[in-house]
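Just the one chain here, laid out as structure tokens, in the form predicted on its own.
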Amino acid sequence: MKEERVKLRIYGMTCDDCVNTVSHGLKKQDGVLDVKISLKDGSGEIEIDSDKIEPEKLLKNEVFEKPSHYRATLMDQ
């Protein structure tokens, strides 16, 4: 297992329920080990097993797919 931290800029979150929705969606993705979402900063720090998932695959998570109003981009590490 190769652990890596990935930072995301997350758009569309307006409340704690949004944070819970995004966090839950990311945690269901294979290879995601831990998720910390900040509503205030509009960001997330996701710990992944990079042997199982590439950072770019996080952007294809169901929580960011249409018709969801949440969007994400990778931030510089």
Contents of the next structure:
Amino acid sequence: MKEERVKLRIYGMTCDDCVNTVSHGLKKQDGVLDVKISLKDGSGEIEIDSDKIEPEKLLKNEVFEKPSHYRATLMDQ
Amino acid sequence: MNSEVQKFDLVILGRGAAAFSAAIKASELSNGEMTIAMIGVGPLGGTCVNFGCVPSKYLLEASHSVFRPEHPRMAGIHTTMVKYEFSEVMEGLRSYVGHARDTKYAKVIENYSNVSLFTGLGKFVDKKTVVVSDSNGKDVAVVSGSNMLIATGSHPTVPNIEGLKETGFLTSDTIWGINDLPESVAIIGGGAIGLELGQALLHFGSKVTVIEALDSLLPQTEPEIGSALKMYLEEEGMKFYMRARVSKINKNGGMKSVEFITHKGNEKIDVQEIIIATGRQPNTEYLDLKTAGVDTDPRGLIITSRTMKTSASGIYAAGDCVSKKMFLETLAAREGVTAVSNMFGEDMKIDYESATWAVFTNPQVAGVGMTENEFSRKNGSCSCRIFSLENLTKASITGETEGIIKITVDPKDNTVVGMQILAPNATDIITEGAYAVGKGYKIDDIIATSHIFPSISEGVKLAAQSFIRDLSKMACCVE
Ligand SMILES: Cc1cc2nc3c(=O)[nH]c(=O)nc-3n(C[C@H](O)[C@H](O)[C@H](O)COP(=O)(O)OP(=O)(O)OC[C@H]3O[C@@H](n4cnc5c(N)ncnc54)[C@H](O)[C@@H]3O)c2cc1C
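Just the form predicted on its own so far, so send over the form predicted in complex with its partner chain.
Then the entire complex follows, led off by the chain already shown.
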């Protein structure tokens, strides 16, 4: 296992419910180890196992796909 | 200078078509939350609206309004000399450009509170940070972005010809400021820009001479189209020197002398004005792309994948600064959207194969897909047909029979792989070719599609029918 921390900029979160929805969605993704979301900054720190998942794959998480209105981009590349 | 680094989600270097389409798409995808810095110099909107597509098409249309009544095509219509004031035409052009810039760019971007405009040139100091300097070279801001988009466009090249700078010349950047029609013009470069400007001035009444280094016009087109266009332009009075190399330019009284070498030896013409239209080069030198780790080709154009990603992660490029074959507003805008969509994790790829291109002379030239030669070189064989507008009812009614439609298909299954059109409204009807090439339609799909009779677009159907029957044995309404 190769642990890596990925920073996401997350758009569309307005309340704690949004934070829960996004966290929940990300945590379900294979290779995601831990998720910390900041509503204030509109960002998230995601621990991943980079043997299993590439950082860009996080952007394709169901929670960021239509009809969901949340979107994300990578912050540190 | 505010030396504090201003942080953004996206930094866009450029304020032209690629930059605007990217900024708007990014704002839409993030519901206006993505903070965007847009950096650039010169008027908002960049080349297309200020110095390119918009003024050139305005000038061409105005010139045709003068030329057409002076050259009627139909029986009983007499030659009418049009009164016009060139300086007022140019005033109208500049006013229209100002209006288009305001309504399509300046006012539009005001609606995006997430976009901050910076005036100055940007240079990378690291992969994520750009320093912005004003026209005196003074640093005015430092901005950083999680994602970067380079959309810095291009500028006209000026060849190193003895005496050119001292003598003075116009380019597609500066011609829009003139108020007097030059009585005679030498256009150095017979590409799309040179021919469009040349025909516009010719239609207003200038004597126009084109000096071209290659032996054919518009090398990206089918040879039949390039040579037919040359012939029509010559019939209108444009003079061409092909395979000619300009060696020296100097002032000669009130005139400008252009010396050049052709197969005949040294030749010389005296003209009132010189227009340089020898191509464009990317605005990438200033950016310090090495520092950012962004690779370029030998011409300085940025190398990207079809996703518009550069060699440096998190840095994308779009528009005329990208290494590719065609440099068009439509592609710049599409590439901007592609880059931004991929920043959001999509898998969008730019489709150059079914991108349409055009030259707005009259007749216009437009094309999509591969030429006959390109397809056969790649696949060993191909099948094509050329349909002349002389056999088209609409064209023969109006007398505008100068033109051809060429369709190239894959002989295996008659799938359309390329279409080029030389016709009065080629730029409008080429969209049918774009659908055909983009969607993989076959000749039968075009034939089975309803086309208005009589129209120029019917020519596309007839060109398709010529693959299956001899058109000279066909009544006008055979399906
Ligand atoms: C005469 C002419 C006619 C044309 N006609 C047509 C046509 O009919 N149809 C068509 O599709 N295309 C046409 N084109 C091509 C079209 O204009 C271009 O493909 C298009 O405008 C390119 O857009 P862009 O955003 O890549 O670059 P541009 O619009 O050139 O924008 C580049 C931007 O980058 C900025 N910049 C430069 N350097 C830096 C730096 N270091 N830092 C920050 N910013 C920087 C500039 O200030 C500018 O804002 C024509 C071009 C010309 C010249």
